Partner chain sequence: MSILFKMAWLNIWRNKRRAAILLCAMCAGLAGVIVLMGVTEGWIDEMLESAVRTQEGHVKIMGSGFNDNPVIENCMSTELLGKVYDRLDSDHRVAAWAERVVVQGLLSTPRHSRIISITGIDPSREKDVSIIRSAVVEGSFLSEDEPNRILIGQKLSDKLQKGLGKKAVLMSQQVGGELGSSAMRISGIFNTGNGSFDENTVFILKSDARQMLNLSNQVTETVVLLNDIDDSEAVAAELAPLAPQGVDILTWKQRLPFIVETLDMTNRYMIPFYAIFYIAMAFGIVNTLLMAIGERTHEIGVMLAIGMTRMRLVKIVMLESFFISLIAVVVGCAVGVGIVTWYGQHGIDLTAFASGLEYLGVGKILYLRISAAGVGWAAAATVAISLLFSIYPAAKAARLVPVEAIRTIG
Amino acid sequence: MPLIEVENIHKEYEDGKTTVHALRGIDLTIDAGEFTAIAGPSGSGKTTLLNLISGLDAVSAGNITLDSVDISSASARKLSQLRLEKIGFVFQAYNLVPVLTARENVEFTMLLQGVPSGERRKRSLDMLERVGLGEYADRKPTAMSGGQQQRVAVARAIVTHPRVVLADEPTANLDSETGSRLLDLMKRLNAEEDMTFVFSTHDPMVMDYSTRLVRLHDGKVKSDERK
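In the form predicted on its own, give the structure of the chain above, and only that chain.
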């Protein structure tokens, strides 16, 4: 059974007296274990699609199912539970908690999940080491560069071993070497733990690493290539 099913999705926004058609009838099925990049120019609908799949935004028409849960009709409580238990996020704006250290930010979702403190600490420190930030565990986001904050956000997303990681431009603030190391880590998690990754990206390196490339244009699927 597919992990994610997107059926004839439309998304419209009102901008003053103008209706913006962000997505225009998207159909997409993603199986567990895929490593998928969604590419396209700015305004093509990449981020909107990720937000709809996660239930952070509501569809205007159509249906989305994630791990057998109907996103389109689920209650706010059910969606919150789904995001906590099944989805890892990497936001383009990082969304780190400024008063928490890097380790505490990585621990945050585990705290909400009820993971014991000793295990939270061990897993968060290990993950920070894996993204090259072990020595920055006690720093707060304001004392870190944009690229370092991005890596903390990636560590937070994958430390809980979610069913799917939704990543909005995950390499946007990273140099090519750091981006490559992060993608290598995600590839290992994808291969060893069957963790599913869906990226929105402009980055040719992310597209090259992906095993499937979906291109959007003007809110529609332009092409869908499996490698």
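Keep in mind it's a predicted model, so treat the numbers as computed, not measured. Whichever C-alpha set is largest while still superposing within 1.5 Å between the two forms counts as the rigid core. Residue numbers count along the first chain shown, from 1. Compared with the form predicted together with its partner chain:
Two rigid parts of the chain turn against one another between the two forms, and the hinge residue out of P162, Q148, A137, G43 is P162. Smaller rigid part rotated by 13 degrees relative to the larger one between the two forms (C-alpha superpositions, whole degrees).
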The other form holds:
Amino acid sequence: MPLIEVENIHKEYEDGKTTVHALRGIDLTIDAGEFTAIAGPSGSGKTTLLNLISGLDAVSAGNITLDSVDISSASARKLSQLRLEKIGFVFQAYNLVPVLTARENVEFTMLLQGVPSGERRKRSLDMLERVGLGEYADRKPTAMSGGQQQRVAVARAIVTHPRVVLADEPTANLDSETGSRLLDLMKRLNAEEDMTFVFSTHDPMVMDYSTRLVRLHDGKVKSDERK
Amino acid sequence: MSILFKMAWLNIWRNKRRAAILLCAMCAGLAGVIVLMGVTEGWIDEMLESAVRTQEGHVKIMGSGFNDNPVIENCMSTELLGKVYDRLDSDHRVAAWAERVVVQGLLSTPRHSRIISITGIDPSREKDVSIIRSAVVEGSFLSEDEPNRILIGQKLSDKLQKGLGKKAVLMSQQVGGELGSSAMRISGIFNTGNGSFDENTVFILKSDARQMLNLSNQVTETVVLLNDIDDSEAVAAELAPLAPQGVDILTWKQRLPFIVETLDMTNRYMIPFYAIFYIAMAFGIVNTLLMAIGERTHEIGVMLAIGMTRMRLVKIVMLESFFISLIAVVVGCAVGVGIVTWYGQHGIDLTAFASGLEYLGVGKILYLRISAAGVGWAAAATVAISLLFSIYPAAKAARLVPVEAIRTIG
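Now that we've seen the form predicted on its own, could you pull up the form predicted together with its partner chain?
Next comes the full complex, this chain leading.
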């Protein structure tokens, strides 16, 4: 059953006096449990597509449905609630709140969901154990490496069991070994939790790890390949 | 501690130097407000205390009409005041009371004549209700054993060029319109620190005043000193039913409208000065929070993206401002109250301005005073201003568009 349905979406925005066509009629369906990479050169529209799927940005035309919720017509409040309950985010860098410890960062989304503090603490420690950072629970992001920070970000993204994790170039600031370990982790979670992952990337390693590779070029789907 | 509280607290210290500068400015501002209040309260207290302790007391019992028209015809008979005096003697709130005969008159020497206020006193009682006895700087206080003696102020003595042992003649109108006069010898010179009072008031024995004015048992006023000025209205209200017809009971507020008005006016006129301190604080808070939010734009974008509500974001920013104000309140109040306490004990030397101040009833040393209510008001205003002026930066943070904020690096 499709988890994400993207139907003929267009995205235009003004850049000074010119209109930029970031996406030009994208059609895409992503099923639950897929490990999908959306690849393409800079300016191809991959980050824009991720932003539209998450409701962070609004489409100019077309429809997006996430877990049967029509994102295109949802209010800002509903979109915020949708992101909190159904989507986990991993950004390129600077994902974490620097004044909070790793455990508190992982707890953060549960706090927003209203999970009681005892349960928050237990689940966040369990999740840090699962991503191999149990002993770093009380460290602040500034005392951790870039790879460790991204693993904390992954832990934060999945601790609430979202329907999909959207990761915008998660390995862009990591060396290849650290990036590989991060992808191993996400692949394992994908397999163990049947959790859906969608990446935007131009990193060949991410493309290799993915089970489906969607290539964008000039705001259009150039190829869609399942491995 | 809640994560949101912890975030707000730790956010303050991300840029320690900036936080320290803001806190120093706020603490200095709050301490400044408290010191300013201390000067104002000290000045008003000094003026009031001076008036109460030189002449006015807290409550006065007077013949009807004497307050508005202080002529000898408006004096009162003490025979009818038995119940009032019994009450004064038994009331624990009353520190002391004394009868006086106060009239306007003329003091003449071979070379000068001056219109002055002649105050006939009972020395044994007067020493407890006013500072006149302790204000005697030359010679001695009046004594019932030595009639026809007069105490004059230092300023009057200088102007008349008359010192101890010299003669002066007092004249004043008697009941019925006849002119009464008495020759007196200067037995003491006083200095209360209130130049106007010292220049225009002389003291003689009550019995001498009665003789000069052809009075039997009448007086013009009975002054009552209380242990606590705040009891003035209550004591006056309780004495009123005991007073005979033709006698008024007045509090210092009714007797000294100038001081009451000055007190009100001072409080009103000080508001712009306090406002300057608070406006400076407000700009500091807005500026600091805007800078902090600017530096955290990406982070705020991430938080909004993962589902944080805008209202929660507003709460965090306002909590930051609240915590800053709490620190400023604790430190600023400690510094401000410390300064006021020190100058409350040691005083500020105003000798350079003494000639002007003494006419306002203020001495050469100003002792700062501040009430707990004053400190509470200054502290509450600091917290309120901090919260009020954090709304704009908080709203600005809440209006950030997540997708644009995330693009901001850093």
